[in-house]
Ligand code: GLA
Amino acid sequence: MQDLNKLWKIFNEKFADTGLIKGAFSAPGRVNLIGEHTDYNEGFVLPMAIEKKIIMLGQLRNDRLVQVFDLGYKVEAKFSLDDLTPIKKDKWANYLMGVIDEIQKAGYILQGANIIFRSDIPQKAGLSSSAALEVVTALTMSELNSLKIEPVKMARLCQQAENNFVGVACGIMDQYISVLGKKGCALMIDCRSNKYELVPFTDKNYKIVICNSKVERGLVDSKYNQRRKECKQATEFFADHLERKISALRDVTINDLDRFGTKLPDPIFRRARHIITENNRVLTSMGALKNNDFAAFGQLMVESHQSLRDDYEVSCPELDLLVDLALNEEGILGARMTGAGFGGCTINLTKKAYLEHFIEVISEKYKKKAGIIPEIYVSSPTAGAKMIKEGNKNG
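Isolated chain model, in the form predicted on its own, this chain only:
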C-alpha cells in the first residue's frame, strides 16, 4: 500500500490534523456487459465493477465546513453543510455536495470534513466516474460519521443526488454496481423493482477488454431524449393493443411484437424491437454465465451490438470499426458498444491467452483506420465501494 502512504502524506501536508476520526475509501467505475438502454424501459441490465476507481481520504472537522481537494485536476472546493446549493464554476463539486445534501435530508447528522481524492477512471468514456465519486463520498461521510447507511439505501441516496442536485435523470445502475459489486461477479439489476442478483464471472481464462474509442459522446443528450420519447410511443401503442397492463416496454414480449409490430411506424418498431430483444439477451446471458458458457455469452454481445447499431441507432462509425476489428481477431468471443452510444467504449470478451496480441493489433489497426490511438483497459469483475484498511495514516 505504498501508493496509499503517499496519499496520506499529501493529506497530512494539505490539512492540519484535527485529532478526529479519519479513513481511506474507494469506489469503482463500471462497464455494462449487456443490457443497453433497457434501464429507462424498466428492464434488465448486467454491469460489472471495473478495476478503475476513486480513492478518497477524509478526516472529520470540528466545524460545519467541508474542504475537498481533487488531486487529479489540482482544484479545490469549500462549502458549508448548512449552505448546499449547486455551483456553476467547479461542477465536479456538485456531485459531493448533492450526496451530502441527500444524506442530511434523510435525517442523518454530519460533521464537516477535510477530503482529498484521486481517480484513475477515464473521464468522458462512459465508465461512470460520476457515480463512483458520489458513492465514495457517501461511504466516506457515512463511515467518518459512524452512520452505518445500508448499501442499497446508499446507492439510492447517490442516485437522488444526481437526479435532484446535479440535474441528471440517471437510473440506478451506476450507483448500484459501484456500491454492490463483488469480485468475480457481474450484477443483474431489475430496473423496475431495483432487485439484483450476483452472477458469477470467475473463469480466469477470459477477460473483459474495454476499448475507448476516444470519441466523446456529443449527440447523447438530444438523441437520448428522442429515444425515450420513441419508447414511450411504442409503450402507448402496445398498451392500446394488448389486453393487459403495459407500463413499459419491459412488459412486451417478442410474441407481442410479432403479432402487432407491423402496425407500428418505422423507426418506432425498430426501437421497440431493440428493447424487447435486449431484455431477453440479458436474461439469457445470465444463464450462459452461470453455466460457464462464454461462447454463448459472446454471441449475445454480438447480437446486442447489431441491435444497438441497426435498430436503436446509437452507435457510430468508430464504435462499429472497433467491434468489426475485434471480431476478426482470434480468441475474441464477443464485442459490442457499451454505454449510451455515439462514442465512448466497446467491450470485448477475450480469451486470456490472446490478450496481449489483441491489444497490440487493435491499437495498430484502429489508429491506421480511424486516425485515433485508442485507450485499452483490461478488467475482471471487481468489488464495490469499500474502506481501505491498510496504510499509514500519519504519513
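Given the structure is predicted, the values throughout are model-derived calculations rather than measurements. Positions refer to the first chain, counted from 1. Heads up, when I say rigid core I mean the largest set of C-alphas that superpose within 1.5 Å between the two forms. What changes on going to the form predicted together with this ligand:
- Core-superposed comparison between these two forms: the C-alpha position of residue 269 differs by no less than 2 Å.
- Core-superposed comparison between these two forms: the Cα of residue 118 travels less than 2 Å.
- After superposition on the rigid core, displacement of the C-alpha of residue 235 between these two forms amounts to 2 Å or more.
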The other form holds:
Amino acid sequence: MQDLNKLWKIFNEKFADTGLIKGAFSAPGRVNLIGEHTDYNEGFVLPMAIEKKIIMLGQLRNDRLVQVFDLGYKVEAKFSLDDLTPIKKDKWANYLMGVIDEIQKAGYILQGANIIFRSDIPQKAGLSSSAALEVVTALTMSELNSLKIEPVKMARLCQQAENNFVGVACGIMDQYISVLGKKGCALMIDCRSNKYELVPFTDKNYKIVICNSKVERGLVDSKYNQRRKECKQATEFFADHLERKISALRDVTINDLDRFGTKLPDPIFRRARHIITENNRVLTSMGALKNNDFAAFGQLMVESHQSLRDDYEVSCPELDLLVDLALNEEGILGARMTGAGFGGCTINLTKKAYLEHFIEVISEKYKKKAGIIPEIYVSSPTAGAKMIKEGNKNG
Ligand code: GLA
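Requested next: the structure of the form predicted together with this ligand (the form predicted on its own having been shown above).
Expanding to the full complex; the earlier chain stays at the top.
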C-alpha cells in the first residue's frame, strides 16, 4: 500500500483538505474470452477483468465544482455539476462528465469533488480503459456521496455515458465486467437479462496471454456504429420474415439464416451469420470449460477469430498475423482478437509450460514480420471495481 500512500501525498499537494469524506477506488480493464459484438445484439459474452486497472482518489467539496487531475498525462480539467456538455478539447474529461451527468439524470444528488487518477491500462488497445475510467468515476462519486447504486445499474449508467456523451453506441459488456468481475472467474453474461454465471478460469496448466499489436483502433467509433446499424437491418429483415417475435439477432437461429438468409444482401448476411454463430460458440464454450476441455475451448476461439475476420470484418492484418503466428507455436490451444477490433489485442490460450517460450518467440516473429514491437501481458481473472480500504486511513 506504499503506492497508495504516494498517491495520497500527491493528492494532498494538489488540493487543500476540504474536511469532507474521501476515499480511494479502483476499476479494472478486461479481455473478452469469447462472444464478440454479441452484447448489443442481446446475446452472450464471456469476459474477465484483468490485472490492469485505474486507481482514483477523491474528496468531496463544499461546492458544485469537480476538479480532476490525470496523473499519467499530467492534464487537468475543471467543470461544474450544473454545466455538463461534451467538450472537444480534453476529450478524456468527457468520460467523467458523461458518467456524472447520467448519475444526476437518474435522480441522484451529487456534491462536487477533487479527484486524481492513475491508469496502467494501455489506451486504444481494446482493453477497455474508457470503461474502467467510467466505472471508477461512478464508484468514486457514488461512494463519496453515500449513494447506493446497484452494480448492474452502475454498469448501465456508465454505458449510457459512453453512448450519449462520447458518442460510441457500445453494448454493456465492458462496463459490466469492470463493475462485476470476480477473482479467478470469467463471467458469462446474458446481455438480454443482464444476469451472469460465474465460470471458474483458474486451471494451473493454462494462462491467458494478451498480445498488444500496438495498432491503435483507428476509426473504430464510426465502424463500430456502422456494425450496429447493419445488425439492426438484419434484425428488421428477420422480424418481417419470421412468424415469431424477433427483437434482436439473439432471437434468430442458424436454421432461420439458412432458410431466409440468401435474401439478405451482402454484407448484412455475413454480419448476421457472425452474431448467430458467435452466440452458439459462447454457449458451447461454457460446456467445454465446465468439462475442463481446453482444447475444445481453444478451437472455439480460433473459429471466433475467423468469423470476426471474414464475416464481421473487424480484424486487421496485424491481428491476423498475431493469431497466425501464435497458432503455429507449440503449447497454444487457441488465439483470437479481443474487443471491438480494428487493432488492439489478441488473447492466446497458452499451456503454462510454454509461457515464457511463447512470449519470446511471438515478440520476435511479430517484430520481424510487422516491424512493430508488441507488448505482452499475462493476466489471471481479477475482481471488479472496489474501494481500496487502506486509502481512508492515509488521507
Ligand atoms: C467494445 C464495446 C463492447 C462490445 C465489444 C465487442 O469493447 O464497448 O460493448 O461490443 O466492443 O464485443
